[in-house]
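Have a look below at one chain only, the form predicted alone, in structure tokens format.
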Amino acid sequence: MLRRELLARSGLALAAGAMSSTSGWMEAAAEDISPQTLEGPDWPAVRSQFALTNEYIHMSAMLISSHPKPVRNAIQEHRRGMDADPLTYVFQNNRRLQEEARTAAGQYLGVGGSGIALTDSTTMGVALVYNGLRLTANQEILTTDQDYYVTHESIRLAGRRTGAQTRRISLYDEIEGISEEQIVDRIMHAITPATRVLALTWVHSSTGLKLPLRAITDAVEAINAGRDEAARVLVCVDGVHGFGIEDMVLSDLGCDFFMAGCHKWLFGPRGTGIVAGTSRAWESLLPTIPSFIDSANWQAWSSGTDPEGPTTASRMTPGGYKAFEHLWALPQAFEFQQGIGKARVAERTHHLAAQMKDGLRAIPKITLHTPRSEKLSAGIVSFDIEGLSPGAVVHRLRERRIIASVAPYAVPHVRLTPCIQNTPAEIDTVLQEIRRIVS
């Protein structure tokens, strides 16, 4: 009873001396990056917010990122509070700060906080959605050969649990010259009356290909117009490599579920993620992990009944004890991005990626796998060097103080991922070192 009572009290006002609201952190961030600075292209001011060592050129934010100063400060403040009096700090702050995190994510994605579930990563979000789907044995999940292990494994497990079939198609025969129309056409021709779920990745971490999601979801909506609610094709998207780059809100994409980690391109606290969904879509799921922030769950449990009503995002938010100081610092990550401006972040990232792609195309013995078009790419630049394995290229780049990565696929490629932490001069340096490797 004491535990349940304390959890119920977690939404109460803070005791005297506890941490201020998120608006205070926006003021603190303004001390580091003034609004006047952000009105102009002062990217060194943005770079100064990160504690990255200058000994390397960092081209791996797509994997895990450094925290900007406002996020670091928030984590440290929460950590001090928990270290001083962990029980009191958690129970006086947890529910309120999780709701602030949901609200901040919802604002960023153009939905209410009620449409956001909090997770630990993209992987957790993808697994929660596919494992929670109400599927039958005569339905199928359709995905692509080009999707990542996390999607493939999650839908495989969902199929074993529900009896639903899983099927893969190839998005293309050759990525060279790929067009939006070809992608949409191939997906639409693969959908059958049995297709209940379309499992996609927005930006592929192998090649950097960005799917034309709006064109796909518009085409799916035309199919859904003739289907009953229980047979609608649900479009579920691993969106992590567009999240924190593209200037968009959820309605721009038109998908039912959008899963992403916050510790990559968003530069958010490590071990945080979100699932965004429409109110219509949440009803198609069943939770997997008990929620600590959904009051209806606690009330039903205490009365010995099942929770009533449809599944909600709060009910899909996993409970348990976790790295609370990171979870609670999520609002500062969204404020940091929006303080810079989503459109400016998108423009800068695409500009740096285009500089990298154009430079690589001009180097002999290099095969570039990422489309040049901004409509079909984001921040990932994927390539190979003739006569060298991707691992060997990454090793040689590290010897030259450049951090790159290898795509963990059956057919691996070298990946460079320029972002707002980088400069055009760094891109030039990377290209110069690659020329030396090739020669």
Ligand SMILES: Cc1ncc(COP(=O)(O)O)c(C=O)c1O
The other form holds:
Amino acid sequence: MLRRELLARSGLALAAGAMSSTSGWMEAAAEDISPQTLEGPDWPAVRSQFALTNEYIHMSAMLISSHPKPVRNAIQEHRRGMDADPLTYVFQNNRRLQEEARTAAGQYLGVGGSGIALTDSTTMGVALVYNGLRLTANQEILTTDQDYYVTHESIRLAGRRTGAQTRRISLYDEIEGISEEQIVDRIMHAITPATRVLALTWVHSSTGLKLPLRAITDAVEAINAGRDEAARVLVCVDGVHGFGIEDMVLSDLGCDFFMAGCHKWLFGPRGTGIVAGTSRAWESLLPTIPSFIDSANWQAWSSGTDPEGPTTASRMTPGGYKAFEHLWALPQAFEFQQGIGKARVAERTHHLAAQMKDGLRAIPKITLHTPRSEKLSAGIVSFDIEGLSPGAVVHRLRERRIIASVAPYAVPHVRLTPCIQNTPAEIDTVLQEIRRIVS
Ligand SMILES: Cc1ncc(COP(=O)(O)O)c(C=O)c1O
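Could you output the structure for the form predicted together with this ligand, given that the previous block was the form predicted alone?
Below is the whole assembly, all chains and molecules, this chain first.
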């Protein structure tokens, strides 16, 4: 049977059809599907795609991913080719496979492959964007206290290079009871005529707060309506903790640049990432690292001239020889996600996070930092236990075979990250163990 029907009903058909015959996804999905799960996505089949040890409950997808089977298989196939004859394999495949990776990312984000630069990580994308912006000393980069080290450090360096000022505001006094309007209001009041860049993080990795990006970018657009192109406020977003969770395309967010690693919630190959930008936004950047995939760049170099034309995403894609087998396996990661369905991934992740948050709120001595609202949160659940340091909590959870993490911020918190690898039963177990730690 039924294999086709099972796959179709479980939402896996797209992935199965899209994968190459060597991917193994179809075979594994068929083996692992159980009859009682025919009505919805077959989450046990999804979980079985990962080679995660069952000795632990894994709540660390926000840091580095385990590869699902189609990604593992693609990497293995490319690695075999590379090990057998590296130069021939690179020459025969590199340009095509990088274009396929850009196309897959572009399709996922609704921008087309030409709107995607390939990077190694969120960090690389964030740094390339902020340090590539053509800024002047009378312009300002505005960010928030709640942003991450990677954004703060990149804009500090961009300020040092260009002379542009950097300024931070706090998005709130208390996260409890925070509203979308409050966040938008704080940002709008902080923008001045000098503000050229608004540097934000979509989902904060300390508290799990998700910014209402669309409301922010709509408000910024109203300011931009009265500005020249060169003075427009560019909204640049570290989007990594919403990427691979939320059911969105870039135009839903309205930002100019979106930087994300593919090796966290997207479960893509480790050491991969993207920058997505709107067509007008790319022109505001200068590349830092020579591109190997932009033919015009090579031609200009060989004829001893400067490359003509504006900066493009392909020119912003850093060149050099790489861990190609990982980069080339990116399409399989996007296919995997879309095979399950972006809406289903979002629903499942939010559902599990809500279960975790509701459970934590009912436990005494716990301060939950992440908002309950789906509009203001994604998959990160952040909390503290009275009388215990976050590091001690993470240690005790690990003793109980639960892998959590500490936010590496000045004020650290404990983070749990339910995702499509997890089950409601695992959330219950985690909550039970936390109750034991508290009592
Ligand atoms: C908000 C945020 N941005 C960027 C990073 C780093 O991502 P990458 O490993 O893709 O550079 C992290 C944490 O790992 C993070 O929490």
